[in-house]
Amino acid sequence: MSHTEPQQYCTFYLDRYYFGIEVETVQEIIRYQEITPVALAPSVVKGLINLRGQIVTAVDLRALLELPERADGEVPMNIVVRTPLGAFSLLADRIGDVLELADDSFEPPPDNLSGMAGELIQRAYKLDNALLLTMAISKVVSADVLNRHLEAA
């Protein structure tokens, strides 16, 4: 498939890293919402939010990528994505811009990505002042990935 039409990415930050997901998967971006914890859920599932009557699972991307926890008082933003499994809220530190990037200008992810990042990062794009890493949302919300973080009781 040699399609080179520009692709739009919703960008966001986690710790010092810059990520992007395809805009067409994003339903909306909202400020922090009250999260109701769920007993026996994987550690990366922070709980559920009520989005105008729709119950949405909140996934902490920092925990998923094994990054340090947010400092006390720092509240994440919610990136609500639509998937075949339903809506999920991805918790990000802050939101960036929407970027339009050519599909053929991406590179494979860096070789030094390990653990979950190595699995979830699709491609990298060198920008003037940052490296944008794109995530595979279908993998992020898969039961296989989320359930790997079940903590032993």
Contents of the next structure:
Amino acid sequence: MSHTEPQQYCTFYLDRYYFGIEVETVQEIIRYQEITPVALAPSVVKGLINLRGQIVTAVDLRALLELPERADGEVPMNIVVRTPLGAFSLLADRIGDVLELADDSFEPPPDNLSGMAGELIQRAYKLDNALLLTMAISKVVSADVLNRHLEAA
Amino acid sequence: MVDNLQEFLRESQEGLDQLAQEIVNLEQNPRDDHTLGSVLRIVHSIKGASGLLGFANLERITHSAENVLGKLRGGVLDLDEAVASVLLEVADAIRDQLELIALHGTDRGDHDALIRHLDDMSNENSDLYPVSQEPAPMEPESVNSPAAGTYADDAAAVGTGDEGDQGDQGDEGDEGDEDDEAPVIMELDEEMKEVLKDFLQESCENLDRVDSELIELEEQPDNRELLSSIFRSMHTIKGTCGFFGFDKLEKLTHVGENLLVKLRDGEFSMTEDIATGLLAMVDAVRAMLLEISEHGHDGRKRYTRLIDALSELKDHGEMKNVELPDPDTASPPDQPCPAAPATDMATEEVSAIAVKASAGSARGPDVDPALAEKIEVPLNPADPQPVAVTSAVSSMPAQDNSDPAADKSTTSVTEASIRVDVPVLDSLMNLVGELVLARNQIVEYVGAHENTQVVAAAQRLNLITSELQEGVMQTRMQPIHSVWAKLPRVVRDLSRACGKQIRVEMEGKSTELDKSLIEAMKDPITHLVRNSVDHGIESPEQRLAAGKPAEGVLLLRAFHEGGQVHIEISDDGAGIRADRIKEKAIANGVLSIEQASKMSSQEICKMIFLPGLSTAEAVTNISGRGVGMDVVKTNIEKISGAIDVDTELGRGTVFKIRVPLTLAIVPALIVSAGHQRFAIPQVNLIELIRIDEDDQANAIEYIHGCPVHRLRGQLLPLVYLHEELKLGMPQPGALNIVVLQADKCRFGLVVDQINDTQEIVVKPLAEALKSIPVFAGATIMGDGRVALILDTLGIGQRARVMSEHPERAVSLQVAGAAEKVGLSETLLLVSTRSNGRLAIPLNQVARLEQFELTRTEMAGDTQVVQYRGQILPLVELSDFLRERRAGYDVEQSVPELIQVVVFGEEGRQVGLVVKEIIDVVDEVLEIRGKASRAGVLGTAAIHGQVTELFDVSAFLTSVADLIVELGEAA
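With the form predicted alone done, generate the form predicted in complex with its partner chain in the same format.
Next comes the full complex, this chain leading.
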């Protein structure tokens, strides 16, 4: 496998997993904002946020990855990402460091990863103390993926 | 002519300011071909226009200057300090002349020295310059004026020849033959792009205008103003394209111009053939301009046939002219022609004028002696040989059409407008939208504030923002005329093709709406107009047979009302045959026979907007309407507009379009449900109803489980927003119903609370959310939170409350009723037996009385009461309104006392029995809803409650017989 260019990842925690997305796509990270729910929307869409006059769609990553719901009182963080489809806010439990991963120490996710996780998780980086799972952001926010949860609404 | 003159002055002034600057630039950088080109262009435009308007002095100056500039361009002359100062002198001279024209309407003034200087300058090198013969300095007008007439080819060679030569090279460069081109030319091409862009833009605008002007001219062939305006537009295009080297285009416009000269000189008047020829030319020019904008050259098509046709038209006129020039149309005195066609024609001209002059003197002594002078002026350039004429000219400065309006100071019109790119305005509009939102937030935040200074500042911000918003919106506003301008042409072509006679009338041309909306309206309006011409208006024979004038009228109307733009396209044609549509709809399975039988013909006619019917060939052929109507409707709805049709068999059809003023910022009603707020665009809002908790059992009925409310006798399906959006249970308490209408669907939306109205900025939703039909977008509220904008149509469709009977009561006669009463009125509020609220203007009420029921008697079948020594007939309000006696049982709950509103004068009075007299209020009446039943003018919100306005005059008319009868009996 060829040596890849060092890539920086913005990392965050969801449930007991450690995730990363490419840092270039991240516009900013903000604290929890009041979210206006959108009725009839897919369940993974938590609602809309006013980000300095810009309306941003908030996507709950836990729901998207079919993880258990956040416990009551736990306030998620917003990772605002810029995509060709517009700005989205990804709701994560906690924010980690920005890591630069240049080595070849990743593997594709195992085939037996089921459901959405299997579709969205691209690579698993073998860090010293954890596995960092990276996702392709354009896929996460695609209408196709989001609307798959529509019937659950 | 006034408009032309003003426009000329304004443009020239603008050009002049630029001119001085460019000359200075040029002096510093003499090799700059771009700047030189720009100077040449400015001078040339002024020359052309002044020639046309008959300012001979100005024309001479500019002409001579142009020659010098031509030399500079050809590299024959070098631009040094001396030349530059002469050129600046020219600029000053032009400015002098323009001021004179603005003040006195003439361009008197001695600039002979300057002209001579210029001519010397250009002639010095003329032998070096390979251009066909330069004009002699003393007769520049005759050769190089815009109206060069039958000098045709010579004039083209001389007037634009030098430029044309240059341009030819440029043209080749455009086509990619760089190898044999000098680098200077290439550079020029690069830099000329900007100028070229302006030229294309300007020309397109000009062509649109010419189009409509030609049509007008056809109708009023004697309108000099129109002719001049057309002439000027074409000449500008010709001049500039010659300058750019688009020789094919030039050739075409030149031929067209020659034809126009004939018209202008009155050698023959506008005929249908000529109009067709000229319109064809306009089309060809437009095609060439398109070619230029796309490929940089004027195409390979030579339009030889068109040119031949135009020449033939022109020649035809010449032949006629030799035979008999009509003294009445030849060179009318108010329109001096700076150049007569040909020298050999000059004699003809002279004789024509002689006829005219003698005719003038024969008419009597009161003939203005200036007439003779004025006639001689056009003669001046025609042929300088007759001594008498030349001397007259030299002794007497050119008289021009000194219009009284031109005398007033015109300096104010200069620099009155600038061109701005649309994207700049778009981004400005976005910013203003953001500002409006920020303003809303601040105003809301400050509302709870104690500090008066902060409050005052916020109020100021509020006001300024509103004004700014209005101002920015105004910059984007364009008159509807920009869409309408090409319609007369469409109608003309189409009506001739169909063999019909149609006149287009326009009302409210200057009604303005947002540019983006104008763009979006183009196709639908054109389509509707086509339809009216094609199917609506009958052939002359049919019209005559039906007792109508042979000429059909297509009326375009536009006006502002209620924050919306209304556009109406009406024809006086045959109308839509509802029976045919009905048949077709039943055949197509769109309607069941049973349904169809219940529908009014108006409702059936509205079905032409349904896609299923629009494509049906049979319907279009027979009934006349329908092709692509669903597309029209969709397009209009895309811009949040609505379309409606009213038709009367044999009388005509009216298409009514309503569109918002702008799309970016819309007024909306804010409601809440389930602790969320939603915005409802006011376009869809009909009225608001509040039902108290106690009355709910009566007010809401169920049809097979579907809730409905009886609104003035009609069933209004109710939709609970909670249910549709799955928001949990509604709040207990009074029921708030928002009556909405979108498309054919009218329903009451039940919400928890109705908050207020607000200007909102529509923001789109993410792609993933667009599939939810009930939301049209989102917006940010004053407190910074996001609120969703409800899509009325989407909700209606989701709730499946597509009403079969939309706007049943809206008929033509009601539409005519006064919809807005701006002044504050004192109103008497009464209630009807079915608990409706009704407002009666107090100034029409004579007295309020209260009678014991036992005092009333019966006279015939009329209830009466003895009152002040006369018999007062009583009319039950509910009876008059033909109201169902809901919840009112005659036997049980007849009140002891009846409340009576007395109308009319002493001795001729009538009493209106109402259930209760509620209040007397002072209100500015703004009627929102259309009247829903007879006896009511409309609905309005008074003190937050929906109230109907009682139609007093209708009431008095209906009881007039009663009064007379009983009055006599008494």
